[in-house]
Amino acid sequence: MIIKKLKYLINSELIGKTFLRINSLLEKRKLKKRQKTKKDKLFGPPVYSSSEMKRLMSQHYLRGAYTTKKVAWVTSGGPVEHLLALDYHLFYPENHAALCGARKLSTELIEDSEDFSYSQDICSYVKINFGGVLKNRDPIARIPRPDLILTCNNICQTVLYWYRVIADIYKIPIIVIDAPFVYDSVRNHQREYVKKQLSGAIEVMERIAGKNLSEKKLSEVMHYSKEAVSLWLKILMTARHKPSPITAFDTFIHMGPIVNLRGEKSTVQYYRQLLAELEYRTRNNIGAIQNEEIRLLWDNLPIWFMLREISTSLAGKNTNIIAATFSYAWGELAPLMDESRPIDSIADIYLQVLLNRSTFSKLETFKKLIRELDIDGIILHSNRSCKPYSLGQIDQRNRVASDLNIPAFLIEADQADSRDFNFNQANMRLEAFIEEIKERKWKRTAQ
């Protein structure tokens, strides 16, 4: 254990931290230089805070590689505040899978898992994780071995089967929080049911951590968690301004800390910095793209391996996807967080995540964002991997068109598996969709 702690101090806290700070400064200079010399004038200035975000996330993965703490693997919809208060290091396989997709490293891992007879129809995030675990390959960073698994079925049922496999491979305990589906509003018996499970989960967390939960520490984590989520919502709402200082593609990247580091002081500090930069951009009418004419909303997870290609194609058409239901889902429940009643508020929050509510509720989210952000059209990503998120999209597309006279475009793809996606075909259809929106806007102006 002493040797392990020394490795952590040297590799993570001394050498690693110093290297990452230097790299962050070089990255910021690179961003400024790119803006001065780049030939592509479709975009506005880059978000300079992104260099700090990369440092923060890299440091998180570096600490995980050498950590001496207990490690918990968690799903993105799982309640993590108690784990943080007990000083666990948290690892999100979904975030790691998204990084692999964004860096175009996912295909080989997916094929590795299929070598073990896992079906092509299984979620690509699952197969990326299985491929890495079963072939002992970590293309992004060394993945810490888990001591505990925490999952919640409020995002999908797949995570239950996924994490049971992982728990079996590593022979470790698994905590499953069963979240009843919310059709309209949370019932008291649903809240009590989740609270009872949380109480039982805390006992397991404490036993594995070898310590008791401190109410003071939990309150502190809840405070930072609420502040981070509130700041994230303010960041997303800067898109109200015309031109928007941010794109949905920016939010997909910058949501890393709100997913992985929610409840930590460093996340609050970072989002304050990002918000200040975006507010400066709004005051000075600095847009994320040049000549913003059309403002779109994105539904579902991003197509990670095509972020740059899609954003560049749309920017060339004076079109900005300014918001996404996926990134908005991490901010919309901020008002429910209450550090004075942690168990009750955690139960309310994790019961009401976007995918644990009805398709009608999601439609209302569409309408809210369309009105608040002055949206001209919607792109709905029919995601082969995330069937719960894609459920009802055709009906929602039709309802938005009929109720608000907003055109919607359905694109079929996968969040991280690039093998069945043809960008040229999708781009041709996108061009036709943009032309339809332009024609509608021209007719309204002419009237």
The other form holds:
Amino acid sequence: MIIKKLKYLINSELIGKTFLRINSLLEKRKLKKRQKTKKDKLFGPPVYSSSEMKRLMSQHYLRGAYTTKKVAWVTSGGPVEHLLALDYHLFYPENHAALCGARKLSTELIEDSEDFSYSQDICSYVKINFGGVLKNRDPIARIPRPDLILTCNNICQTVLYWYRVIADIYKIPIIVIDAPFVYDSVRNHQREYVKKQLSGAIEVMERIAGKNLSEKKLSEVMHYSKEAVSLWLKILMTARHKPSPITAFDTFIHMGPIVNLRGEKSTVQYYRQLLAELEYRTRNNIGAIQNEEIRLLWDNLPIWFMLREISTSLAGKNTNIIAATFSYAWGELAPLMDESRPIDSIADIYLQVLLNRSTFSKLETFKKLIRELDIDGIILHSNRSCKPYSLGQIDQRNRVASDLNIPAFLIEADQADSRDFNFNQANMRLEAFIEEIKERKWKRTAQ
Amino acid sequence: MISCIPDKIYGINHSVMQIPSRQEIIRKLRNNNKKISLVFPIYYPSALLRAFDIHPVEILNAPDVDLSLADAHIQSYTCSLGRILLSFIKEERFQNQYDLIFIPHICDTFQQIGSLLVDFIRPSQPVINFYLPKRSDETGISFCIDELKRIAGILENVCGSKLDIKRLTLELGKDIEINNLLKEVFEKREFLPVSDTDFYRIITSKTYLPPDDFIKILKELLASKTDSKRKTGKRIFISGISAEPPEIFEIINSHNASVVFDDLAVSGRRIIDFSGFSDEPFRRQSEMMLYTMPDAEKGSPIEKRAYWIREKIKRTGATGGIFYIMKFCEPEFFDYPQLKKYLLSEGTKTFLIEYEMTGKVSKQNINRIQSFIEGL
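Cool, the form predicted alone is there; where's the form predicted together with its partner chain?
Once more the chain from above appears, this time first in line as the rest of the complex follows.
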């Protein structure tokens, strides 16, 4: 144990931390000095806080690789506040899978899991995770082995099936927070059910952590969580400004800390910094793309392996996807967080995340964002990996088009599996869609 | 009670052909002004619905339905069962066959279809979404009780009558009788003079027959038990949601193998191996859904599933198993690799078949089944 702790201190806190800090400074300098390529000229100046975000995330992964703490794997929609207050190191397989996707490292892992008979049709995040676990290798970082896993099916039922397999492979305890789907509004028995499960889960968390939960620490975590989520919402809403200082692609990247590190002070500090930078941009009319004519909304998870290609192609058409329901989902419930009633407010929040609400409620979210952000059109990513996000989009698209006279476009792809995706084909359809929006705008102006 | 079946189900040659079809039952009940609820598989409070004089009819397959009707709402990477069910609801010719649509929350697909129906499609019949808890412990049971009480309130509004607790208790009693008979039927499966296909047809007729009729059939089936084992050839089991079309059994039989037990969600997995049912009707109804055999849809641990299958293998001497899984059925696909590992460690070979639920088993799958059986 002493050797392990020493290794952690040297590799993570001493060498690693220093290296990451220097790297972050160098990167920031590089961003500022960068000679613009033809493609870069389509965009505004880069978000300089990105280098700090990379440092935060890398440090989190580095700490995980050498941690001496108890490790919990958690689903992205899982209530993590108690785990953090008990000093667990948290690892989010979904975020890790997204990273693999964004770095175009996912195909091999997906195929590895298919070698173990996992079907081609199941979620690609899962297969990225299984590929790493079953072949005991990882292209990004050393993944800490879990002592406990927590799954909350408020984002999909898939995470329940997924974590059952992980529990079975590692023979470790699993905490299931079963969050009933909210077809209309949250009912009392649903809230009580989640509360009861949370209370039961604390005992398991404490037993494995070998310590009791401190109310003070929980309150502190809740406070940081609430503040980070509130800041995140403000960050997203800077897109109200014309031109928007941010793209949805930026939000996909900058949501790393809100997913992985909410409840931590460093996340609050980071989001303050990012917000300040974006507010500076809005004050000085600095857009995320050079010539913003069209403002779009993105629905569903990103196509991680195509972020750059899609954003560049759109920027070339003076189009900015300024917001995404996916990143918005992490901010919209901020007002519900109340550190004076931790269990009650956690139950309320985690029951009402976007993916645990009805198809109609999602349509309402579209409408809200369209109005608040002055959106010209929607791209709905029909994502083979994510049924709860995707089933319903056809009707939502039709309703947005008919109720708000906003064009909406359905693009078939996958969040992290690039094998069936043809960018050229998709891009041609995107071009036609942008042309349609431009024509509509032109007609409106002409009238 | 309306009987929908002839006095004697089995003719001289023990054919089950006389069991009326789902459509015949619906017609007969409609002619007698009975209310019918279209129900999505697998777990739903059958007795509670019947206590309101609503007869639940599950749809497992509808080969002649127009799938393009579902395509107007859900993507093609949805399982064929989901697409069939939604198309069935949208098809005009079926719309006067039921008064209510009942959707248990089993998976993401049913969740989304349930939501779409209420929010966008809005069929003329009321749609009731029921959240099945994904845990079977006391917390899950007590939530389920509350959820059932909520459903009872909705049914009271829909039917315009109060729930009669005595009637609910009576209907639950019938379900317990059915469960006891089913346990015996599965136990004596090899001594029953019916083919694998007919056995499946009988068991799945539970999904639409009135309980008294189903009890009659089970009793008659048990009475026809022989002294010698019927099964010949290689002994295998089948797992999945359902075995549609049932022709799959004929294919297995034609390659000198027989099915000695099943782990199908609509058949063997519905057995409840529990005797201490509560006297309180809502709790009892919850226990009857959550204490069925382990499966992914209810969130049961995989080890528990493996244990149950291994016990069955020991008892029946099965040497191999076919996991017959509908394309895009996530809950079933997730468990297969781990189950395969567990079973192989004890010498039982398994084999995965992905299929689309259509009227026929594909030629390719027939060939694969043949090779698997030959390799056992």
